[in-house]
Amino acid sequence: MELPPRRAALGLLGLLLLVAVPDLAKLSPGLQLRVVHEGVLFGLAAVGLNLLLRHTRLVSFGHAAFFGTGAYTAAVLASHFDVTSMLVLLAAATLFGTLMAGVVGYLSLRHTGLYFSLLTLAFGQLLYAVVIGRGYFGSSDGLAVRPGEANQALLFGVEFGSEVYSVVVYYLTVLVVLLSLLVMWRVANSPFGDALDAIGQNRTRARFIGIPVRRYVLAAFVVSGIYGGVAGGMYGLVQQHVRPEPTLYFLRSGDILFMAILGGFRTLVGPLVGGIVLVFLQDVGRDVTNYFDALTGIVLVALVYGFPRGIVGSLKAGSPFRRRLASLRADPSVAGAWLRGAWNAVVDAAARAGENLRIIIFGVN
């Protein structure tokens, strides 16, 4: 399968921007390497979750469990076993994230729909409770990755200064993300990906044509968990201190799910873009106002209404956004009709809300 020239050019532009982030961060004080790096890592976890969401139509509320497993694996090995190699820590984080996904997937995939989602949420919260209640994991304070003076993992035995370390780990992340996207693209366009699509459309029909549904969905769940483990391991190396709230709490699972939807869950790179955008908005919001959650929510609502297929999905050819943009170019006067339509929708919604409020208060319309 070959990429169209335009899509390949956009992909190359995105790659160049990703590579240039450390240099751009030096030029612009508003762009921080740490924020983009964090967004890329959570976006990578969202790419893994998207395999379930896009192909099997399963919604997991517990993918922070695999992200946190990867992060805590790196922290535990570095703190308690004095493992110093960056690559060994990353490999171990991937392995334990995979094992955790296998266990949770095996126990959760006996159900579908709402019960599957609740089971993944329950297992994620169970893991969070175990970590926060055990001193071995540092309880709510978390664990440092290589505590003490030597506060950084080593790459091929080489120790870097703090600024060089952050750039080296960032480019290692870019390499991991590129390989992960390539693997996901191959999976999505393989017979296995086609089988997952068939399962997502109709499980009974897929079973009748000979697809081992449960085994395939479990495999997809484990693959999605691998992405969470890798991203979590890299997160531990970047932050150098792992705490339960940012990695294992159930709201983090919601963030990962929202990143996939925000970027466009029907696309390959959409969840990655969604991760960067959401983390960036949250960081900017904290600098602007104490009500940053509300500000982020307002911006996200505007994005969802403006880009109903996600940011990347809405920019694809044939999307409603592209059709409206073409209409606007052909006849700019349609903008007035759109504004009037939007205003009428707001007035109608306010009228319905008032009517419902009168019924709630007075019991009659």
Second form
Amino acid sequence: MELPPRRAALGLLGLLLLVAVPDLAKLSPGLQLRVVHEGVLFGLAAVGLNLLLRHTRLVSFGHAAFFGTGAYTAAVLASHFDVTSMLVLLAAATLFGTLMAGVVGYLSLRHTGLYFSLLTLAFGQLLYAVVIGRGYFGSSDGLAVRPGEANQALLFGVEFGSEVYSVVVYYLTVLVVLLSLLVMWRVANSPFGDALDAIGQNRTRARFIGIPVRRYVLAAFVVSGIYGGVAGGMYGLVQQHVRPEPTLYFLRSGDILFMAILGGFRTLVGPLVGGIVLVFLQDVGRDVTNYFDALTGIVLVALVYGFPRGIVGSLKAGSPFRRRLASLRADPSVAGAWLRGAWNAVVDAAARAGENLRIIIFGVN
Amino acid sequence: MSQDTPTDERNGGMNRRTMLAAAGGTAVATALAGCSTLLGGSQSDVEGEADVPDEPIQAGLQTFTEGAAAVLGLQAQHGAELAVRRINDAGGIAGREMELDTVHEADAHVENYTQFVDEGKDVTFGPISSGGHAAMAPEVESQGVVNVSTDGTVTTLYEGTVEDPTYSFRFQNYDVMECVTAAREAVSRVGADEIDTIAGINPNYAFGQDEWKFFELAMNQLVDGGVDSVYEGFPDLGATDMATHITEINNVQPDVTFSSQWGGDVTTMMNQASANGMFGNTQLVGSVLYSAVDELERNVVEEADAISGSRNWYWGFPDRSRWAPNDDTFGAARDEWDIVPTAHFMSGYGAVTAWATAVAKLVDVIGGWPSQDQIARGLEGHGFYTPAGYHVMSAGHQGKSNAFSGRMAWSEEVGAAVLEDVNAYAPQEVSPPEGTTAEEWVNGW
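One more: the block was the form predicted on its own; return the form predicted in complex with the partner chain.
To see the whole picture, the full complex is given below, headed by that same chain.
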């Protein structure tokens, strides 16, 4: 599959931006490397979740379980076993995230639709309850990821200063993200990805044409869990302290799902963009208003009504947003027609509501 | 030129700038102790005299500004704001005014702290959360900008998480201090001979588990032959139904029930305990029950007759007529925010005061603005006054203050709960000596 030049240029621009983040963060105190980094990692987990959402149309409400498993694997190994190697911590986080996805997937995928979603939610909360109730995991205080005498994980045995450490871990994340996107792109454009699409469109038909539906969906679930595990492990290395609320609580699962939708779940990099934007919004929102939690709701409403394909989805050629933008450029007066149309829609809706109310109170006649 | 300059001898060994800076330091310290009205006079004559930067001091505070924990968080914010205002009214620190930027701590303690550092804050204060503090303290050590926490009182912070801190300090008494206070209070008020059984209803997170552990340890040491723990319940934060725990307490009828519930959870527990007749079956002893003072109703307070700690400050002790700083601070909190100030108010006030008085002293000593390293060194062993009395920031970076506890009663005059028959415990009565962990210390009694 060839990449159109325009898209390749956009991808290159995105990559350059991603690489430039540590320098950009130095220019403005409002942009924190740590916040962007956290956004990238949750975005990476959302990229994994998107494999389920985009192709198999399964909605998981428990993906924080894999993210949290990855994060806590790194934390337990660093705190209780004094494992100092960054790569070993990351590999272990990925492995345990994968195992957890295998177990949860095996038990949840016996059902589809609402029951699947509820089961993933239940397993996620079960994990949260176990962690918060056990002193071994540091209960609500969590565990530090600061092993060894250097008080930090080491890359190839090298100890870094605080600022250098955060930049090194960031570039390690960029590498992991690029590799992960490449793998996801290959998976999505492989026969396996096509089979998942078929399963998402109609399970019964997929089974009839010989696709081993349950096995394929479990494989997709595990792959999506790997992304959560690796992202969680990286999160542990970045934050150097892991707590249950930010990693395992069910609202985190909701955030990851929302990131995928915000960025555009029908795209490859949309969830990543969604992750960065949402985490950034939440961070900035705290500085602006006490009601920052409402921001998520407002963005969601704006998204559903104005940009149903998400940020990246709306920017793609042929999207309703791009069509409207083109017609606005061709004839700015069209904005007046849109406003009139919107007003008429409101008036019509009010009239219909009035009519419905009349019928409810006075009957059809 | 030398003839125009006063000699050190003529000024008691101090040159003019040092003397003025010292006067500024004294003014700040006095204002923060709330005593400026006692001394009278203006403190603004030192502005700009010390060899310090012109721009205001930038300070950051993270606390809970919304949600259930805002009951405590806003008290800390108001306390910090009052301290900053008093500093500025006294002419600032060596002429530099303070500006305080407050953010909601949410679950982003490390991010908030690094954001403050990126913004060039001279000092940071907070947080309230124990877990958040544990996550943040190592980062404070990495970044090297002094943080004086208001709370985040988990016992293990300077015993395990950051064993040899440089830039991280904590003003408020830590968990072991209020648990030992509660245990001593239970024994002295109920009587060691009258206590065979204890029970606990504590919040279901690390703070609640830490508090119950130390209360249980202390009671076993204070009562000859030890005590039986007949029930321990851990309701979730913000739980709306505590009937299970109350029913269990009514069934086992322990001599003493300990609770480290705080804020809205105290109100929920005490209202439901009152409705189910629990107070007739046990003596309730709490470490921070008084944190719910602005929400508790008269009948519940009177029925409970509970014993409550008030961390390192109770506004009514000693009597306000004998200790004007308490009267001034209580009045300020009532007038401006319409609250009865609690120990969390003092958390914010004291954290700011610890830093400000140490810096004022350092400016005096070094004749210029101190570096972060110098401030950190200056804070170690630093003693200072607040309306709560005298405090010391110990060499181990833990603030050591008197711990207060009394019987909760209703006051018509205040229109809220008050503490009566208050006892104050010196730090050495309720906290381990330097170099000894809390658990070793209690077990060694």
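Residue numbers count along the first chain shown, from 1. The shown structure was predicted, so the numbers you read here are calculated from the model rather than taken from an experiment. What we label the rigid core is the largest C-alpha set whose atoms superpose within 1.5 Å from one form to the other.
- If you fit the rigid core between these two forms, you'll see the Cα of A330 move by less than 2 angstroms.
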